[in-house]
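Given next, in structure tokens, is a single chain: the form predicted alone.
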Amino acid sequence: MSRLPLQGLLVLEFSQYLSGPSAGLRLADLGARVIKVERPQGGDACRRLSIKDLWTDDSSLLFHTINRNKESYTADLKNPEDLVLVKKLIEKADVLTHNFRPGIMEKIGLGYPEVRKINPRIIYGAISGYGKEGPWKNRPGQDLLLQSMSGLAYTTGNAKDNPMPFGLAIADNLCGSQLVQGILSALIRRHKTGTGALIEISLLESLLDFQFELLTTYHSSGKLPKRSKVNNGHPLLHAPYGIYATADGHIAIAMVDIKQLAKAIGCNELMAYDQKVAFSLRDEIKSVLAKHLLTQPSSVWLQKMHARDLWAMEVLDWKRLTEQEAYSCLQMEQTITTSKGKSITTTRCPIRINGERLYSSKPAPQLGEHTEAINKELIKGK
């Protein structure tokens, strides 16, 4: 694509780990120039946060997956000389993001009031763990901790299971996406009015928003949602919603009429139930269904259900998923070569614009890789 929507925008990313950098990744994929401002010693802590002990060059594979398409500028924000240079970058920036604990940027002299004096048009995006007020404001804003404190860990697993977190950093990813939404809306307003904005979001608020169904139900009824005792899929939904074992694997069944399902799979015992008791007898119905589905392989059940247009799919792992034609059609993979010549296969931006997929072969930067060039271009040369 000759011109991406955000081409020409300059973003300064003071963020580390996942939430802030995930926002920067999306802005970069949409055309913005994203400069990571990192500490000279060590840089973004995510450089040393490995997943499955996988490393690429001198940084973790995780760092490379979420910081591709960016530049790295090193500055010691406690050093007055470096701070002067950073403030000159801020003069030219359109967006600034950070995910430090409340008060950290203010101590450095880079809180929103100070930055707005330097650049009144800047969009200032700040992520915190729990907001900047209240007794939790200085607690560590880590994904697993937020999933636990927000109640989200009680949505997964069966009734008798311990609280169970998602198997990914859902708070970080949601918060990063919502920060992008706020930034884009502020950029539209700035285009109309010329004024900047302070965009604030917290991991906790993102997860509370994520659970709007559950919280609205709780506020309306005064009762806590209960997970199914067997095959839980969603604490608010009736049978058969959930994942079931078959003779050779697992299948997921979504919102399906009990009678239609019973006829499709030939389960006479299930015919004794109807939709009126699909929630009140949820566990009983699911137990009957679970026992029946163990008698045949997944392909048999899916063929029968799909023939009646019932909502069911096979449960796949990543190996089997990537072997599917439906996956290949999406063309979600891209190969990136690091500055030291190592190839990484990762995902592309999921957005398409005017029918075109968005790819970027630019790798994550080495620590301070672009400092000299940025100083020459944006600070000393202007």
The other form holds:
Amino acid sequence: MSRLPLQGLLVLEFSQYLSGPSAGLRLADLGARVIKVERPQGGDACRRLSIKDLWTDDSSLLFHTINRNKESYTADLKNPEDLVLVKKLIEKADVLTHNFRPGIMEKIGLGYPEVRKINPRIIYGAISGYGKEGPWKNRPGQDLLLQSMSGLAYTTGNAKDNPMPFGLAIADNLCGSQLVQGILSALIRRHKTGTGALIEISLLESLLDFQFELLTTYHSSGKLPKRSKVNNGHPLLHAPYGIYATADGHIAIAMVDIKQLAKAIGCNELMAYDQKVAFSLRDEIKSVLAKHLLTQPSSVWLQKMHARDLWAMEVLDWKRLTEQEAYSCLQMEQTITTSKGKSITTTRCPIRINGERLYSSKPAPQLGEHTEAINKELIKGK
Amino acid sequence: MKPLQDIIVVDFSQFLSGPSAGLRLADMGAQVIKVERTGVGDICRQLYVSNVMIEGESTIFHAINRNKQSYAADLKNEEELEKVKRLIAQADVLLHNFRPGVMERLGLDYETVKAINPQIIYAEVSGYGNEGPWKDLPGQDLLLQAVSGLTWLSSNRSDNPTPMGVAVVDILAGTHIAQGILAALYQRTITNEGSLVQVSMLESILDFQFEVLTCFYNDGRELPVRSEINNGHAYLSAPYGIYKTADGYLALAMGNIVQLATLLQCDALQQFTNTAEWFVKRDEIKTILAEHLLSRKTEDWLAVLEPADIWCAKVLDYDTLVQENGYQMLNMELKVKTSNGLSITTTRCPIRIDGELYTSDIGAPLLGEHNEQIELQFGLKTSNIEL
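Having displayed the form predicted alone, please output the structure of the form predicted in complex with the partner chain.
Let us now look at the entire complex, which starts with that chain.
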């Protein structure tokens, strides 16, 4: 790629863990230079947070995944001398992000009003858990807790199950994505007006936005969405929407006309129903279907449904997915060598620009790896 | 000034992935014009969910398409296609989510559009990309969840693979295409050149799994194992999950088991002093915890755990959530009005800019509602052509 879209932009990332850093990763992959400003003692707390006890060099593999393609600058923000240096960096930066609890950056002297005085053109992106006001503002902004408090836990699993979380950090991920949208919009405006912006977003607002279809339906009907009793796929959707066991695996069936489905899979019992009752009798219909689908292997059902253009796919795990040509032709994986010589394989940016996939071989930084170089280049060197 | 004021988006996309991106761009100030098929429109208008409808159209259409305009056109009619091309010539962004080949057949592929408007950002969302054996398959949310391995992460080990109960693939692909569009618009302010921006739902949902996929790639390609009970995250130790109490549910995120044992007065947990056991023996620990938490009410547990800074929360549904001050303070609800005077409550843009909430009250458009206005604004009328 000759020129990445965000080339020339300088981002200072005070964020930790996932929400803010996932935004930094996207900006980096799109061409920005992202410098993590980290505490000299330990740095981003994500360096010490591992999954499956996997480590790369001194930090967790998790940290390496989220923070590849960035630099690290250490500064003790409570030390006035370090703070002076950080403020010099802020003078040069286009974007700053943080995800501290409300009030922390203000205490340090790096709240938006102060930062704006140093650099009126800066885009200041702040992530919080629950907004900076109200009774929840000091609660921990942790993904599972946000899923639990936002109603999201009542969308997945079956009606009789406990409320069930998504098995991935959806709040962090969406909030990071939305921060990127806000930052980029503000950069576009800055080109016209010359002024910076304050972009604020909370994990809670992100998850409410995520549920906008469900919430709008809730506000119109006054009724709580209900998960179906069997094979729930989406609380608002009618039968057969869901995942079903077959004789040898599982298949997913999306929006499909009941009669057409009954014909395609030769299920007489299902012929008793039609589209008009596909929502009101969805549990009954799904139970009939679930029983019938157990009688043949997935490939037989898929062949019958695909022959009639009905929306169904096999359920794959990563092993089987990664063996598919449809997966390998995406070239989604990239291998990166860390500064200590260890190779790790991870995913690339999902966005293609001018037909090109975006890869970057730059690994996650060691703590403070670039402090000296950045001091020379950006602070003392001008 | 809203950040995307003066940006014109011509949006051919339907359903949710593309339109959710269009909604975000509209919220931030862009003029988003839905180009819809005469007489039918965005198929989402007819997608009835949950038997809840507004003006004979699905509620979700109204949620997704508020704050947009509608221009109805038959793209197979040469004269109308010509008008749409003149609209494109004046636009900043073109967005579509047709299957590969459809825009080519209509004569609106990137090369053609670029010739009409070299500065345009041409954005497309596909299901599986433009090549490979799956490229012509329907890019539908549940099906993408199914093939991407995502369904092995939620729910408990002995359950079926379980989809996430919101259209997560559509929404993520929408955020990614919006990011690409905005990055390209930013670049255009410097280079004056347009770009082609592409996202597939499959790449988007793989990106969502980047942490756990990276774990899989580097750990001998071992598949994730969900915990047998109260699974919250296949890769996390006990107590991570949601638990039933005497009167409701309690979520517990990462926490120290020994500390929890003391705070909750659960002696059976005291034996798990070795932190490695918190992962290896998580089912055993969670079983003890689940049994113990049943004995008291959620508020009682919170009263013990919150002062000790344990990461916990009560579990709310919409009925209880909307009564909470912490929810009401956000002013997340937005009333919009359609041109028929119908009022709908939905959610607002989650991004605050310069401390301001962006709350347009414009509802979703009727099909073709803005044809006249757009033909005037962009000079598309036959009489204007001759000028």
